[in-house]
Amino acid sequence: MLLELKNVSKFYYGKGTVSSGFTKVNLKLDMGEFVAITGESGSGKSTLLNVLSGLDSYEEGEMYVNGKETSGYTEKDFENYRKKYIGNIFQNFNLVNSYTVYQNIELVLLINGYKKHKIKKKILKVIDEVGLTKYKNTKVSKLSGGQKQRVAIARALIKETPIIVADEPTGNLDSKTAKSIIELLHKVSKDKLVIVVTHNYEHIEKYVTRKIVMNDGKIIEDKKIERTLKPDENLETNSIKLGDIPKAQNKKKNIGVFNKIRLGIRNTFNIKVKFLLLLAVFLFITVSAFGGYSSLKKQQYEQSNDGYNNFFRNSDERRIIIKKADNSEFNKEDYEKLKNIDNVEYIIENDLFLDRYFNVSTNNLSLYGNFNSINNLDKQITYGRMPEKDNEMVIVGNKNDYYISNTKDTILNSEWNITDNYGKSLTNEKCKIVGIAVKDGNNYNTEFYTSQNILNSIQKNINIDFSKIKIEFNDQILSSAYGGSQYRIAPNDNVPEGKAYVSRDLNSMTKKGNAIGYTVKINVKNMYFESNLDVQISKTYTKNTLKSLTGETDFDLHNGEIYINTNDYYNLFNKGNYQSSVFVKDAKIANETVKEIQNLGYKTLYIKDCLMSWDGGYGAIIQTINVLVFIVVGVVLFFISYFIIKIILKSRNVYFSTIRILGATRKNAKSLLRIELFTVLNIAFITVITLIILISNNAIKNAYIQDLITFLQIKDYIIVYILLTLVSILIANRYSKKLFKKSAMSTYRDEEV
């Protein structure tokens, strides 16, 4: 016996009430029967059909399928039962209106695991059998009621199941069409169990082999009838034979990955209005995600630039300080390798002057700042012009700096003297500031951009500030500090090489009272090198002889200085380049450049990594708040998007219920929805990326967006894509959870209402 019911009852629960669908039904049904279930509206006949077809569960009794109990079936078990045994024909057809005739029939095979390339002939054959060949590529929304019912029958036949159930298959049809539909079912019943629910029994009376009458949820008549009509044995109305049915059942498979993708993509585009609405929502989500993410990156980036370092005065965000791993001197080969890195703009070979402040003064005005080459100036001149001569320079300062704002007329075109901390002039001639450039932000460091000639003069005096100088005279240490003692060495062109002029005060430190002929031992040591120089004292100076011997006039300022030859002096300190600075083109990818430099074997210090915050630590709190705001906005955006998508997809609920009725599992339906939303997401993402490319290449001009784009790197696009993908999956899962929480028929019934 194919189907058997023993004392089966079905109840409905809702709003605190219990109603009966049918009670204590006993029934046996087998292959080759054409069964008509009839009765008044509300008698329970459709409910009984739904239980027999596995669309509804039952609460009491037992239903057997091929002798096996079904009371312990889960929703998944009933899905498998519908897949293997049941072909459904509905009064309102349950077709996908946006699909063609061919696609509607193909659908049931695809979701039951058949491969697309193997089913075309089978589909065309069954379409021909129901007389719809010329409509195979017509959308079913354009068919008549009778034609739609034929599609539904074809779909049920091609599924190759032993049971066909039809709920009021002629209810919406004219008498002529209804007759043809019943005749078609009559022919099918030769090799199958056909169960038809109808309230117009007289329309099918001459075809049925069994009549079941229901009233008030009970079977009041169950009568077998000798067929008055025989099916046309020569007319092949089905593509299967009875002997094939067990094999067909065993061959049922779950929908394959490619079929899921095929149906998901088909569903994406089959309803244009729905697609455009979903695309608009995902465009909004994608643009919002990129806008919010890039704004957050911009805030973090700008905050990371607002800081200071008392040692590294030049805190340019593009600067990477480098040295060799063994502390040895840089050579040409080193600089060539570094210049070949794509993001490297230029290299300051001797970068110590970048972090030393010099005094630039004229008359009653003094400015302090560090120097750089005019070739490296990346700011637009705000006042004045660019330098044209070697002694001309440009000053760059904060727009809120008092001197920049209020003394620019004095600054421009005045002659300036560049001196060290002791007032010693570092250039042979005075310089002229001919241009002023202003900068924003919290960085108030003043910078002077000038010619290489002036820089060369300044560089000669750099290493002394970073070296420990030890001076010994007559076995006594005169100085062991960083140039801060009364006794310090100073360069002077009047002193012969290898000789020294010293203050007469040193005479008292000798036995004979005369320092001439004694040796002064000078040791210079810093983190990179150590050098020594022994010079012989050839002259001593007094207040009266200082000027004639050295050219200096201020005895009180210079008394105690040990003058040595200029070449001897600079040879002590200038031993090559041991520390340099690389300046990158794009600071936003400076960390990648740091890694490239490290891979070449150099040690690095990225200037941004060693800045102290101006805000006293509150920046980290602000940054955390910004991230939290971004997350909150993202969550709000998710729920707004979900609400809108839920409204758009509501029209698709019948579709998903239908495919579940046809044999798809909840998991299958969820996968199709995921693929559909994921496809729309990808189209939206590609569209936005295309716009970004156009804007970044100035094909579309938008300064604000162009600025935000600069803060995005390849990894950021990947992160945003992953986030958007998760959003699409979460929306699909959330929607599916609500849509598929009930049985297929319950969901379908709710949507039909």
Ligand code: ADP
Second form
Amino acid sequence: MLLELKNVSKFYYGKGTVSSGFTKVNLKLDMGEFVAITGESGSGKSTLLNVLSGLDSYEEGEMYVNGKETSGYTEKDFENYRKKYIGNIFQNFNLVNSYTVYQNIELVLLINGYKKHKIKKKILKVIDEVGLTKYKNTKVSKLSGGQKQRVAIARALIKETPIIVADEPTGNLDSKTAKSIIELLHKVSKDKLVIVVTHNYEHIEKYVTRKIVMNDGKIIEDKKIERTLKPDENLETNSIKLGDIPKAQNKKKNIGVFNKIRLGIRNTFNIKVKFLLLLAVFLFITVSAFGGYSSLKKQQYEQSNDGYNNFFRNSDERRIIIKKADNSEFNKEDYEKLKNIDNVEYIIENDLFLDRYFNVSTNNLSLYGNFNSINNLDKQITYGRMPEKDNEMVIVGNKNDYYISNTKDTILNSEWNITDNYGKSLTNEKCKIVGIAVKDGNNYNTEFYTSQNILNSIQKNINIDFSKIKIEFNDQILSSAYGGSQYRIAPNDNVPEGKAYVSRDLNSMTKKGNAIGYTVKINVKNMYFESNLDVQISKTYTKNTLKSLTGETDFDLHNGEIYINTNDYYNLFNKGNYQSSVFVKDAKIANETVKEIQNLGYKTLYIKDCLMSWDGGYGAIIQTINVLVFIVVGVVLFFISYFIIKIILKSRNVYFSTIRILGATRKNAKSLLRIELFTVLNIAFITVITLIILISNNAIKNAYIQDLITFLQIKDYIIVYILLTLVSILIANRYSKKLFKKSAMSTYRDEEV
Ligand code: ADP
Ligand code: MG
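Now show me the form predicted in complex with ligand ADP; what you just gave was the form predicted alone.
Zooming out: every chain and molecule, the one shown earlier first.
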């Protein structure tokens, strides 16, 4: 026995009410029968049919398929049952209106795992059998009711299922068309079980082998009839024999990946309005994601730049300090290698002077600041002009700096002395400030940009600050540190090379009472190198002779200084470059550049990583709040999008119930939906990326977006893409879950209201 019901009842549970669809029905149905079910409206015919075809569950009794009971069936088992056993035909056709006749029929086979190229002949043959060859490429929405029902029959036939159920297939048709549809059903019914629910028994009378009458949920009549007309014996499509069913079951597969993608993409573009609405939502999501993400990065970046370091005065976000792993001196090849890194803009070979303040003074004004090469100036001149001569320079100061804003006329017109710690000029000629550039933010460091010539003059004075100096005289250590001590070395042009002029005070430290002829041993040591110089004392000075010997006038200030030849002096300190700084083009990817430099074997210190914040940690709290706001806004956006997409997709409920009835599983529906949303997402994403490219290439002008874009790197695009993909998957999952919570039939019923 193909189908059997034993005492089966079906109830509908409403809000606090239970109504019955049918009660205690006993029924045996077999292959080869052509069954008509008639009865008043509301007598339970549709309910019975839906239970028989696995579209609705039942509450009491037992249904047997091929002799096996179905009480243990899961949702999946019923899906399989529908797939393999049932071809459905409905009163209102339940076709996919936006598909063509061919596509509607093809859909069933694709869902049931057939290969696209293998089914073409078969589909065309079925279309021919139902007499629609002329319309095979016509959209179903353009067909008449009778033609639609023919498509539905063709669709039921092509599944080659043993059972065809038709619920009032002629209910929406005029009586002439109705007749031809019944004829068609009959024609194709050889070796099948066909169950037709109808109001108009007279239409069907001469074809049936059995008549069942229902009333108030019960079968009140069930009689076999000798049929007067036989179905078409020559049709091949209905060649299923009962014995074949179990084998056929195992063979049928699920929809293939390519067909899934094909259908998903077909569905994406099928209904233009729906596509455009979805695209608008996804464009909105994509733009919001990029906007939010880049703003967050911008805030983070700006906050991380805003800080200071007491040791490294130059806290430029582009600066990476480097030294060699073995503390040795940098050579040309080192700089070549470093310059070859993509993101490297320029290298300051003697990095130490970047962090050294020099005094720049006129008669009445004294400024302190760092020096840099004019070639590295990255700001516009606000007042004055760019340097034209070697001794000209530009000053860069904070917009709110008192001197920059109030004394700019004095600054621009005077001649300036660049001096060492003792007020001694470091350059041969005086310098002139010809331009002023202002900067924003919290950085109040004053900077001077000037020619390489001037830089060379002042650079020789650099390593002194970073070195320890030991002076040994007559086996005694005079001083162990530079500055603050009475005895210290100083450069003087009057002293011959290899000689020293010392204070007469040193005489008392010798046995003879005379220091002349003694040797002064000088040892210079810093973290990179050590150098030694022995000089012989050739003269001693007193308060009276200081000026004639050295040119210095202030004896109290200078007494105790050990004057040595200027070249000797600088040779002690200028031993090449041991610490350099790389300045990058794009500070936003400086961390990657740091890694590249490390991979070349150098030690690095990225200045931005060692800044103290001005705000004492307050910014970190703001940053955390920003991230939280970003997440909350993201979640809210997700739900808004989900809600809108749900409304847009509501029109798709019928589609999904249709493919479900045709045998698609929940998984199939989910992946079709995912593919559809994913396709729209990709189109939106590509559109936005194209816009971003146009804006960043200045084809479209928007300074604000242009600025934001600079904060996005490839990896950020990937992150946003993954995020959006997850969102679309999540939406598809949520939606299909809701869709499948209800049975396929109740989805239909809801739509019909
Ligand atoms: P028919 O197809 O013979 O007109 P139905 O099978 O549609 O009758 O309905 C049988 C009974 O079940 C009716 O009393 C109807 O009110 C009830 N019924 C049908 N569908 C539902 C439903 N979704 N919810 C509640 N009651 C229903
Ligand atoms: Mg009905």
